[in-house]
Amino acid sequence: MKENGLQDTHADIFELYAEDPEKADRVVFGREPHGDRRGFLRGAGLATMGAVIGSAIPFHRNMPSGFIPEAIAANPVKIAGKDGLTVLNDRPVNAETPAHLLDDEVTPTARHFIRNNGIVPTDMDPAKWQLQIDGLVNTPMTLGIEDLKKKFEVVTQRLTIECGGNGRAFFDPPARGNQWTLGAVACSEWTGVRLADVLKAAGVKENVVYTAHVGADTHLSGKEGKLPISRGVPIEKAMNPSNLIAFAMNGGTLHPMNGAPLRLVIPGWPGSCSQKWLKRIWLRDVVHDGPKMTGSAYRVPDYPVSPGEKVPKSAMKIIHAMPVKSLITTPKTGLSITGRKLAVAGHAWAGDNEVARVDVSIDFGASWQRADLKSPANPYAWQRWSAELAFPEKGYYEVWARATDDEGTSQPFAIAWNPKGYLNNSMHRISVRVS
């Protein structure tokens, strides 16, 4: 790739993505690096971006900044295991479901989302892995994924996961990073063993501090030893009986961009959180500041601030727990119906705490209908919810869901603006038309 354009296909400009966001809108967008922090496509880089589309694009001047046009993110990018999903980057592969593809209470490995950093690794070998237990404990580990079975208790779970940027593509102004809508969620049931059980074994000393993870995937760069995320959580939230490090899920081996053939599960927080290809944790008396742990990454503002404002990185903290959400997931958005009465339903979660009720709105938040709202399957599963709406007259109608969590704290209207685009709970809604 040169420096004043693109030489092949659409990949090189999510590897430019990847690697220098900052480098791909001088060369993409022709933005300078001081210039309108929207981005406007301008000049060269109009130029090649309509030549990878293969037609002009008028309204190019309302293209926010790491702008990646649908045309191009919905080229087909077969990736095997998967059905339904929408890629929004192909180096690294990420990709979202679908609200209406993510009705299943247990969310099928064909459907979950994938977040990956890196390259994945290309050796999945279940019977090489190995898991390295180490730092601040009594006595370092080196086990198998046989060893984890044989030596600790094996469990199974419905545990949430949520990638902390869910919901960055309606931030305005927008907010650099993969442009998730609403799919970067899922609960699937996953097998494996609890990560305290194997703490716990291998002796935590009383100074420490964080958890540290390390994968197998490797670096955009190619360079060896670069990792490109290794996160981590204070070891009060490590010792959580729901953390599992997991070998299985839904009942069969784990698909190769969801980890396999281990990986942790953090539910509750981040998905960053949840290491995949887990190759390593060790136990620090700091708070862990490997790749993605430091800067502005996984983290937000201490206090409230308005959409665009600066802030500096000394007033960015970690995001620990992921707020109340829900998400309709029938009927799917854009529905036509003949008769008066309609049947929706969805799932709801709300980080370290649970659900308590969600509610219903079909006239813009005026009035609100209490929805049936099941238990967790366990702590962390999310919550299916459901509701019998009746509409007055004909016409178009927008649903409105909102979930209230156990300490009283329901999904805003509004996003709550941060610059890195994280932990949007905005209410979900889809429009109904009745003839």
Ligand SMILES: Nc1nc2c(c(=O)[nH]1)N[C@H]1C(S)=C(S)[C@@H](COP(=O)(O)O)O[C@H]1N2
Contents of the next structure:
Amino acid sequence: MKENGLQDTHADIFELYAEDPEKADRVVFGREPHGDRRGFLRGAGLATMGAVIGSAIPFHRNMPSGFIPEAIAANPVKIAGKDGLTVLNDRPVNAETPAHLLDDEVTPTARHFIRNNGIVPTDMDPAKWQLQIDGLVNTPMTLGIEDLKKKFEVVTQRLTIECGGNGRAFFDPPARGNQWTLGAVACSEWTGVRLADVLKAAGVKENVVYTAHVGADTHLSGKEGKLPISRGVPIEKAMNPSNLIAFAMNGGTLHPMNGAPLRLVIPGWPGSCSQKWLKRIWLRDVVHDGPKMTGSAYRVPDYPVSPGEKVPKSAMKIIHAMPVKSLITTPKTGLSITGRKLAVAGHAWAGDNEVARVDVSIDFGASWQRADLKSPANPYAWQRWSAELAFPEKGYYEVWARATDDEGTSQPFAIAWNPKGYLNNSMHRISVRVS
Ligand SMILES: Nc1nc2c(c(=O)[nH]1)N[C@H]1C(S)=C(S)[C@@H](COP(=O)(O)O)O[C@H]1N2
Ligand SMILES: [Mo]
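Since the structure above is the form predicted on its own, I would like to see how the form predicted in complex with the ligand looks, so please show that one next.
Every chain and every other molecule in the complex is listed next, the one we just looked at coming first.
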């Protein structure tokens, strides 16, 4: 087991073969732009396959396109304490959860996605952990986890965290960054103290406009003192009573990859606001300018752009709330059924808003059927929806789901393209064959 929790190098290709052989095939074998036949293993693909296998492949010309070498098939990547996640990268570790494994109302720790920007800290001892609250406060504080539990009310909440880049893989033209498909989202049950209570105890000065969050992870370059990511939120958002400084996840300790032993959970906004391995909250009188706060990171154009359009930096504004979105978590896409009826279900969430309705379609959006929708367990918990479908005859169908928030905003069919691949809340669809 390597220090980062992965049991294998070249995790991306291994996992790609395990989860999406066709995509792996394209990556390794190269795509033939014309004709139905893919190329032979060659060039970069051959080198990659060789590196993964750990040696040259003398008879590589005989390997059929799409072939999964046994050495790869027999070696799926495992992250300790995680189950069924698709690993996108191993340095830093990034892994998402297939939609059908997100069916639980409360996402189990083993299924909570991982988005790391740097190297996970090695020392996560909760007994020694200290959180510093400083900057523009009346009383700077240093608090251990036991201090937090003693001094403040401990609360448990189901809170949705979604990466700002979830859905980036569907961008055309593509956007650089982790190619998340659907599963960089989760709603675990978090236990901790309210960020607002801690800030009030420290005494927020009049001139504070933004928080700045610092974690204990280190930069990929290994440069000392260089932070991989340090984001913040406007003080008004920071004071929302749903934000937690969390020391427990689903009734247990935080998973090491999800920020053990202490993290922020700022639901409804990009996951990047929820600093893991939390060491310091610094209150500032300017918009925080830490790594991934400036330039075009976590920013979208302040006007609609066409796909591929160049956007001046000055027009890129910081993302606040995440948009309304839903997932179909049951059944898994690609299902074949013999009857005419099918139960479908999933979750919906809407940034700082509540979801008001979910509709489903089996005819490519020509008509819609209203789904049953539950109220959230608490603010910022995703909401369970379900529907009973009846297919008129045999054939190929797609089930589409569309959530609408309490301001009347619905999920679009098309992606609102932006240069960095954020906020893809286009409708989720699954395929169903009825025979
Ligand atoms: N210290 C630290 N906090 C972090 C990150 C990180 O790389 N380092 N990644 C952020 C991003 S971009 C996201 S989407 C969430 C993901 O939380 P998770 O890995 O627990 O799912 O953590 C955020 N907090
Ligand atoms: Mo993220």
